[in-house]
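Next up is one chain by itself, shown in structure tokens, the form predicted on its own.
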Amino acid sequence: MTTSTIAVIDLDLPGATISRHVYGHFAEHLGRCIYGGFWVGEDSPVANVRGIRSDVVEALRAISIPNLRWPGGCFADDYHWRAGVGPRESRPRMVNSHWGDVVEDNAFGTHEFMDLCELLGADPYVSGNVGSGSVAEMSEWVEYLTRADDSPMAALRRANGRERPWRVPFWGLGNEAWGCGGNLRAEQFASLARQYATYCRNHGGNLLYRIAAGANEADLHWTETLMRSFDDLAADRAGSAGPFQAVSLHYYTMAGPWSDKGDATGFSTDQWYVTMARARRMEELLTRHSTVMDRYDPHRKVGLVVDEWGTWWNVEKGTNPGFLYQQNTLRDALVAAVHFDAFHRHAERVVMANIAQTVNVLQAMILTDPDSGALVLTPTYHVFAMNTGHHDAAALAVHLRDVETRAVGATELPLVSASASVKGDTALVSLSNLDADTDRTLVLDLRGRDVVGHTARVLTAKALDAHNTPEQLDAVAPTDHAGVHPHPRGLEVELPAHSYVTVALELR
């Protein structure tokens, strides 16, 4: 059985710009994300540049990674930056109490992270320590990184081998202050965020975009408390927000409760649909938090940064439960696609997002095999690759008609998800068929501009839990899609069951 849906797109009515930074990434000192993922050390037989794994860099450059958040996560509020600078052999050790209770030797610190960002061509997003640090410590870290003259911290940076300051555009004021970052009340943290932001100064030409640790899921009180802590945002349309410029939001997708989140593979069709319904909840969360923000910030000066999102499954059997290593399947890819559709629709408010995490942890882009050294690109990686055309493009409204739904608990899950954007004489349409079993066709009703050419790609597989391994690197990989045909309204697109399709349009 094949069903049909209509998607109406006005190609001549561009909306807000989709920031490339919603395709951002996150690397924490957790499991094998840093050590064994990004960092192998200069003496490793694995090809590297100054200890940074070369094929990981190459893979992330291929998807135009825009930014990288570090060092956490919960780890950030235990991290004291001075322990991670200077000669590696002299750096003090610490206990990573959040993730596996392992000893951290601080081999990968500030200089290594900034070197990584330069190799990637990515903007650094540094998450500062509010939970166990001090205002002075964070202020000095900013100075160390970004000041050019002979100030005390700039002199220390030079003594540690870096003459020129770095450019650091994004700065996080704590992480999950409601939980692992201090178990603070919203009112407590709002005052701390103002204080810390004040002392995170702009040095020279480096302008910090300061991001206050925001809400967990639907905690609207936390967002409202932070928004009330700003100076009058409604008074001056042209002015900027201060003393910080954005608030964050965290939301993870699971198929079960926190105590049993569901397995990454071997799941049932019902669990597939529960996962898709929970991924769709991101739309609701963005709408609700944005509505609260609009009340205090009608000119939308304050950004919403979703700096932790993605799937969180039970760890793979036989692995350290504190390392959060999970397989990544076609299901994860569709979860990513649904999130990006939501981010695109909220482009006026959502200025950045960071999937958790980049390598070997949670919904990773890349898995590295510790035995063979092989690098595996996950299905989620391929969604990022297929969506690079949305980077800094103008969002286009997609009006879906005749969308079939499926009851999932008390909610109705639309079985098609879509978004689109335009940049110059090109447009990109992203389409997801969330139906586990049924192929469908979708008519693109394209209005306002002439379409003079098109190409398409499809990501799917036979099994819902299909995934890539060192033995089968391309079990789930995008291919050219021949199922796009002319239609009186524009184009007709075949959407295989459980598939993700992008259609690139040439316009005039």
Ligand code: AHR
Second form
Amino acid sequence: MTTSTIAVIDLDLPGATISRHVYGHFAEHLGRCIYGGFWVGEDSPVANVRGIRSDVVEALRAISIPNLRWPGGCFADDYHWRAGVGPRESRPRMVNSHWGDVVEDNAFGTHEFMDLCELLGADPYVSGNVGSGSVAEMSEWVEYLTRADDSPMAALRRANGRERPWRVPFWGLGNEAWGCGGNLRAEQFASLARQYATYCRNHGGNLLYRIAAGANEADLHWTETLMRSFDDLAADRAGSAGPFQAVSLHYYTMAGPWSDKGDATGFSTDQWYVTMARARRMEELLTRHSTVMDRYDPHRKVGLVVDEWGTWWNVEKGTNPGFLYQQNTLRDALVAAVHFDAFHRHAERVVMANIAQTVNVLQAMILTDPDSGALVLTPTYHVFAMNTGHHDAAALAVHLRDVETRAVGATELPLVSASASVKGDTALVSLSNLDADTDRTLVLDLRGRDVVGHTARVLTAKALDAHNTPEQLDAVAPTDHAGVHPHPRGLEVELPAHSYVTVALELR
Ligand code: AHR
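Please give the corresponding structure for the form predicted in complex with this ligand, as opposed to the form predicted on its own shown earlier.
Up next: the whole complex, starting with the chain shown before.
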């Protein structure tokens, strides 16, 4: 059966700018994300530049990776940056107690991370240690990275081989402070965030955008407490804002409870729908946290940064449970597409987002084979690739009519998700058919500007759990989509069951 939905888009009514930073990434010292994923060392047979994998850099440059968050996650609040600078052979070791209880040799530290960001052309987002660190330690890390003169930390950086300071735009104050980052109460953390932020100084021309560790899922009290902590500093907010400029939010999508999140492959159709319904929950979370923020910050100067999101499945059998390695299928791709639609709709408040995590961990863009070193681009990677046209474009409202829904537990899941943006004479429309079984057509009712041309891409596969492997690199890969036809209202688009489609419009 084929059913038709209408999407009305006013092409001449651009809204808020979709920051390219919502397409940000996250790399933690966890499993094979840093070691084996980004970092292979200079002596590796895998092609590398100063120890950093060249193929991974090339793949991420191709999707215009805008920023990279590091070193955690939970690891960030155990990490003492001085252990990761200086001659590699004499760096102290530590236990990575959160992730696999393995010994970390600190081969990849500050200089290696900044080198990686320079190779990627991405802005660094450094996550500072509030949980087990000190104010002085964090303050000195900022000085080490960003100060130009002969201050003690700038001199130490120079002695370690880097003459010029780096530019570091994004700075995290702790991570999940309600959990692995110290098990703090909201009130306690709000005070600490103000204190730490004060000592994370702007050196020279480097302006830090400080992001306070935010809420877990629907913990509105956490967001409210952080926002309230701005009150007596309201005078500063007229200028560059302070003490911190954003609060974060973490939300993971799974098909079951934390104790049994569901498998990455071989899942049922019911689990597909539960996953889609849970992915759609991001929209509700953004609305609710934004509403709380609006009470304190109606002009939306404080940003909401979703610096951890994505799917979290049961670990792959036979892998270290602490390494969070999981396969990535067409289902993950649709989860990503639904999240981006929500981020686009909340462009006024959501200034950055970071999928967890870039390589070999959770909802990865890239999987690398531990034995052969082969690189696989996942279905999720392809959604990032198909969406680059949304980077820094103006959001367009998409008014969906006649969308079928499906009952999933207590919620009604709309079976189509959509968003759009415009940049100059080009618009990009993103369309997801979340229906596991049914093809549908969608009419794009395009108003306000003339459409003089279009191209389209589609990402789909026969099986819901189709995925790419070293043996089959392109089992799920975008192809040109011939299913877009002229229609009296604009265009009619065929949306195969369980597919993601982008339509690029040429405007006059
Ligand atoms: O991304 C994996 C972990 O999930 C992060 O370290 C932590 O912040 C979150 O709980």
